[in-house]
Structures are given as C-alpha cells and as structure tokens.
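What follows is a single chain, given as structure tokens, in the form predicted on its own.
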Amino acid sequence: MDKIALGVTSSISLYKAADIIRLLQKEGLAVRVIMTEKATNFINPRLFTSLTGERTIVNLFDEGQRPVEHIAMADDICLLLIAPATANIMAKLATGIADDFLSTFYLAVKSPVLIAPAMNQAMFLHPQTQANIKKLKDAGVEFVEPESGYLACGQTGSGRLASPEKIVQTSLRLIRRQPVFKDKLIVVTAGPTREALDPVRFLSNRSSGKMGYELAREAYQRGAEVVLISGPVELEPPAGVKIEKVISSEEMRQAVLRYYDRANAVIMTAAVSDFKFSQTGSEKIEKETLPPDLKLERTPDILEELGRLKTGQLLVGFAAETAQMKARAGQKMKKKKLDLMVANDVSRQDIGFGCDENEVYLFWPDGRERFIQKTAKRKVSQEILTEIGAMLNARK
C-alpha cells in the first residue's frame, strides 16, 4: 500500500486534516502524520494516531523512533503533503532551515512535495511569503492554491485552505500521473441532454453522469488536461477538471466541437437525446391546447460527426443497449469510425443508469474485445483509461 506523509502545521484550519486523511484512506492510501510542536496546541497528536493507526511524529528525537527516522521514513513514502502549511513552515523550507522533524524530513524526501497554504490574507500576500513560494516552486514543489473566503481572523480574502477534496485530488494526480497523459487534452462528455417542449417540460433519459465523471476524474489523476462537458446532473465536478455545463444536444455538440481540434482523445459517455420536439413553446403550453400528436425530429449524431471530422483524435463511444448488445455496439463502432466502443446492458437494474456499479464490454475495430465484470464505476474508469493510455502510447 502506498503511503503519504502528511505534515500538519499550526494553522487554525488544521482540523480539516482529519477529512484529508479520511479521503486519502478511501483511495487506498496509508497516511503517516507529522505535526509541528506548535500544531499540538490546537489538536492532540493522539487524534491522528487513532485515525491513521500509526504513531504521530512531533519531535525530531521522539522515543520509539527508528534511528535517523527522518531518513528511513523518506524511503517509505510516495508523497509529502503539507496541509495546512503556515507562512513559517514555508519560510523554513525555502531557506533550508531544519530545526524540527517536518523541516528536516523535507530535506530528506525524494518523492514529490505538495503544499496547501493557509493563513491570513495579509500574510499570504506579503512579498516575503510570495518570494518563498516562488523559491519552492522553482525547486519543484507543487502547490494547491488557497481559496478566497471567510478567514478565522474575521476578514474575507485569499488565504483560506483549499477544500480537502481538491487537496486529495491534486495529491492523487502527483502520485498516479503517467508520462503518456502528459500534455494530453482529454474531453469527456457525461450525463443526459434535455430537449425542451416549453420552459417546463422536456424530453430526456435516465443517465446520472456517474460514469463520465469517474472517467474525467481518472484522466485528471493520470496527468491529462481534462474538459468535462456535462449535461444536467446532481454531481460535484471532480477537482482540477474544467467543466462546461450544457442542457441540449446542440449545446453539447457545440461545446465538443470547440475543443475537438486540439483534443488527443474524446470519450463520449453522455447519453445524448436522439430526438427533439419539432416545435417548442416560449411559454408553458396549457394541456388543453397541447397538440394531440407531438412531432419529433432527430437530433444531430455528435459521435458520427466526430468520426467524419477525425484527424488523429482517439475517439471512444459508449453504447447503452437493452438487447443484441454486441451486434449493435459493433455496428455503431464501424459506422461512427470509433477507436474503442464501450457497451453495457441498461435493461439491468443493478448496473448502468443511476447505479454506482457497471459491467461493460470493450470492442476494438480489429475484432478484439474485453469483458469487465460488474464492479464499481471508479474501477471501470480505471480499466478504460488504462486501455486508452496504451492506445495513445502506441500512436507515438
């Protein structure tokens, strides 16, 4: 199991470190906490010991530590994360001062280092703090920039600790990034589209967007630049991912085309409406005046259009079927000139639309296929991105 060293310093926001630990553990990572002595004035180290199952380190020469613990531990971790980080600890790291365990440990680590500052706005914007941040960035240290908002001092401004979710997602990106995704733009579509009859009623489908959001999150963690084009869903966008929200199929089409020329891969997970109303009302249509035969017309097939326009992009489609899944997925793959087709059976109630799990088949134009048995959509997204990574690598 990969292990992260979490440095906790004496910012009032250090209580959020408990949430950071929980989210890291949810991702299958072990955490070892290093606290500065001043941080123990806010929280007892035993709290973090209980959460992580490992003794929290405070002093450079605590009893029970291995000989030269800061050197031995440096080989155990895949990331040093300091959250929250005060102006004081950043000044120490920038100038090479090593007078406690955390600052000494920083000089010993070979892994990536990620810092999430948290302090009063005046302290954060002070020229000396900014000079220290620049010096650390020049040395290769990564940062999760603080947010603007209400601060502990009662003022409002920049300096607020970034959300635990954003800190963890950035941490995962540093741990899991892969060379093949570096400088790659991945466009992911997700969720349903809605075709309006009037301002109140619309035609849509049951897509929840969960599969697309997991794919966007995974692509970001592997190091890609990710644009998520999302229909109306009730999901929080993954941290670090650029999101564009759309409603209709035409809005989704226009959004995808804006990025298509410079995209390296497009993953069309969205369940785009196949039909729209021939006429729409600008005001609510009263049921007494509703036509007895509402006429429909086809919406543009975005995936087919992308296949025609393809100039080297990797194009991935999704087929939600209720019968003859393999045959229909194969036909669609050929017609739309896809590089990979992902198909699943949406007639089942335990997978697909609205569920946290999925079971899919992957199909390639050369006749290869792969079955991914029922598992969490997070795991399915990882398997799909592994295949996409291999295909991108083969195109070098």
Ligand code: PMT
The other form holds:
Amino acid sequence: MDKIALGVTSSISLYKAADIIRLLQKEGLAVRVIMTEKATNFINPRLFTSLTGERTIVNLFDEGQRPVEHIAMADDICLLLIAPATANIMAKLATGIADDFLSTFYLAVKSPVLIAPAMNQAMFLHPQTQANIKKLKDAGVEFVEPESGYLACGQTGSGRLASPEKIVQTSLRLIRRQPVFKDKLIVVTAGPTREALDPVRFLSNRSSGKMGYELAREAYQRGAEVVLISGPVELEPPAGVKIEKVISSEEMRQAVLRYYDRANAVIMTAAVSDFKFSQTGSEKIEKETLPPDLKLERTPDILEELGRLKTGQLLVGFAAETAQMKARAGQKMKKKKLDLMVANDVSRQDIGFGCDENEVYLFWPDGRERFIQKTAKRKVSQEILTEIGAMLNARK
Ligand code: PMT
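Can you now output the form predicted in complex with this ligand? The one shown was the form predicted on its own.
The next block holds the full complex; its first chain is the one shown before.
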C-alpha cells in the first residue's frame, strides 16, 4: 500500500488533519503522521495514532523508532504532505534548518513534497513568508494555496487552510500523475441538458453526471488540465477541475467549441437532449393556452460537429443503448468519427443512469473491443483513462 507522511504543525486548523487522513485512507493510502512539538499543544498525538494505526512521530529521539528513522522512512513514502503548514516550518524548510523530526525528514525525502499553508493573513502576506514560499517553489515543492475566509484570529482574509478535499485531490495528482497527461487538456461533458418550454418546464433525461464527474476527477489525478462542462446536476465538481456550468444543449455546444482548438481529448459523457421545443414561451404557458400539438425539433449533434472539425483531437463518445448495443454504438462511432466509443445498456436499473456502478463495452474503429464488467464508475473511469493514455502515447 502506498504511504504518505503527513506533517502537522501548530496552526489552529490542525484539527482538519483528521479529515485529511480519513480521505487519504478512503483512497487506499496509508498515512504516517509527524507532528511538531508545538502542534502537540493543540492535539494529543494519540489521536492521529488511533486514526492511522501507526505511532505518531514527534521527536527525532522518540522511543521505538528504527535507527535513523528519518532516513529509513524517507524510502517508505510516495509523498510528504504538510497540512497545515505554519510560517515557521516554511521558513525552516526554505533555509534548511533541521532541528526537529519534520524539518530533518524534509531534507531526507526524495518523493514530491506538498505544502498547505494556514495562518493569519498578515503573516501569510508578509514579504518574508512570501520569499520563503517562492524559494520552496523554486526547489520543486508544490503548494495548495490557502483560501480566503474567516480566520481563527477573528479576521477575514487569505490564509485559511484549503479544504481537505482539495488538499487530498492535489496529493493524489502528485502521486498518480503520468507523463502522457502532462500539458494535455481534456474536456469532459457530463450530466443532462435541459431544453426549456417556458421558464418552469423543460425536456431532459435521467443523467446524474456521476460517470462524467468520475472521468474528470480521474483525468485530473493523472495530471491533465481538465475542463468539465456540466449540465444541471447535484454533484460537487472535483477539486482542481475547471467547471463550466451549462443548461441547454446549445450552451453545451458553445462551451465545448470554445475549448476544442486547445483540447487534446474530448470525452462526451453528457446525455445531450436530442430534441428541443420548436416554440418556447418567455412567460409561463397557461394550461388553457397550451397548443394541442407541441412540436419538437432536433438539437445539433455536438459530437458529430466535433468529428467534422477534428484536427487531431482524440474523440471519445458514450453510447446509451437499450438494444443492439454493438451495431448501434458502431454506427454512431463511424458517423461521429470517434477514436473510442464506450457503450452502456441504459435499460438496466443497476448500471448507467444515476447509478454508482456501470458496465461498459469499449469499441475502437479498427474493430478492437473490450468489456469492462460491472464495477464502480470510478473504476470504469480508471480503465477508460488508461486506454486514453495509451492512445495519446501512441500518437506521439
Ligand atoms: O450521468 P450518469 O447518471 O452517471 O449516467 C451516465 C450515462 C448513462 C449518461 C453515460 O454513461 C452515457 O451513456 N452517456 C451518453 C448519453 C447519450 O447521449 O448517448 P447517445 O447514444 O444518445 O449519444 C451518443 C454520443 O453523442 C454521446 O457521447 C453524446 O454525448 C453525443 N451527443 C448526443 C446527442 C447530441 N445532440 N449531441 C451529442 O454530442
């Protein structure tokens, strides 16, 4: 199991380290906590020992350590994360002072280092703190910038620890990034579109956005720049991903086209409405005045247009089928000039629309096929991104 060393220093926000540990563990990572002595004034190290199942390290000469523990442990970890990080620890790391376990360990670490600062705004913006941050960035240390908001000192400003979700997503990206996704822009569409009849009624479908949001999260973790163009859904966008919220198919089309020139790959997971009302009302249509024959017309097919305009982008479509999956998905793949088609059976209640799991077939234009049996949408996304990575690699 991959292990992360989590440095915890004496900011009041250190209670959030417990959430960070839980989120990292949910991602299958082991965590070993290193506290500074001052941090133990706020929380007893036993809390983190209980959460991680491993003794929290505070001092260089604690009992029960391996000989030269800070050197031995440096080989065990895939990331050193310091969250929260005070101005003091950053000053020490920037100048190479090694007078406790954490600062000594930093000098021994070969893995990536990620720092999430937290302090009062004046301390954060102080030229000396900023100079230390710059020095650390120049040395290759990565940062999760603090957020603006209410601070423990009672003031409002910048210096608040970034959210545990954001810190964990950034950590995962540092551990899981792959060279093939570096400097690649991946556009993912997700969710349904809504075609309005009037200000209160619309035509839509059952897409929850889960499949697309998982793909966006996964692409980000592998190191890509990700734009997620989302119809109306109830999900929180993954941290680090740029979100563009749209309502109608026309808005989704415009948003995708805005990024298309720069995109290396587009993954169209969205269930774009195929129809819209021919006539719409700017005010609520009273039932007495509703025309008896409401007329529908086709919406533009975004993916087909992308296929026509293609200049090297990798195009991935999703086929939502209820019968003749292979034949219909194959026709759509050809018509839309796709590089990969992912087909799912949306007549099933246990996969596809709204579910946490999916079961899909992958079809390639050269006739290759792959079946991914029913599993979590996160796992399906990992498999799809692995295939996309291989296709991007083959294009180099
Ligand atoms: O969102 P979830 O609840 O997680 O559900 C996931 C999902 C079932 C929505 C997803 O897995 C899926 O199947 N998405 C594709 C839905 C769809 O519109 O399928 P389609 O076979 O009608 O369209 C084929 C492709 O053309 C799709 O990539 C679609 O985005 C695209 N399309 C369709 C119509 C249109 N006007 N423009 C398009 O670009």
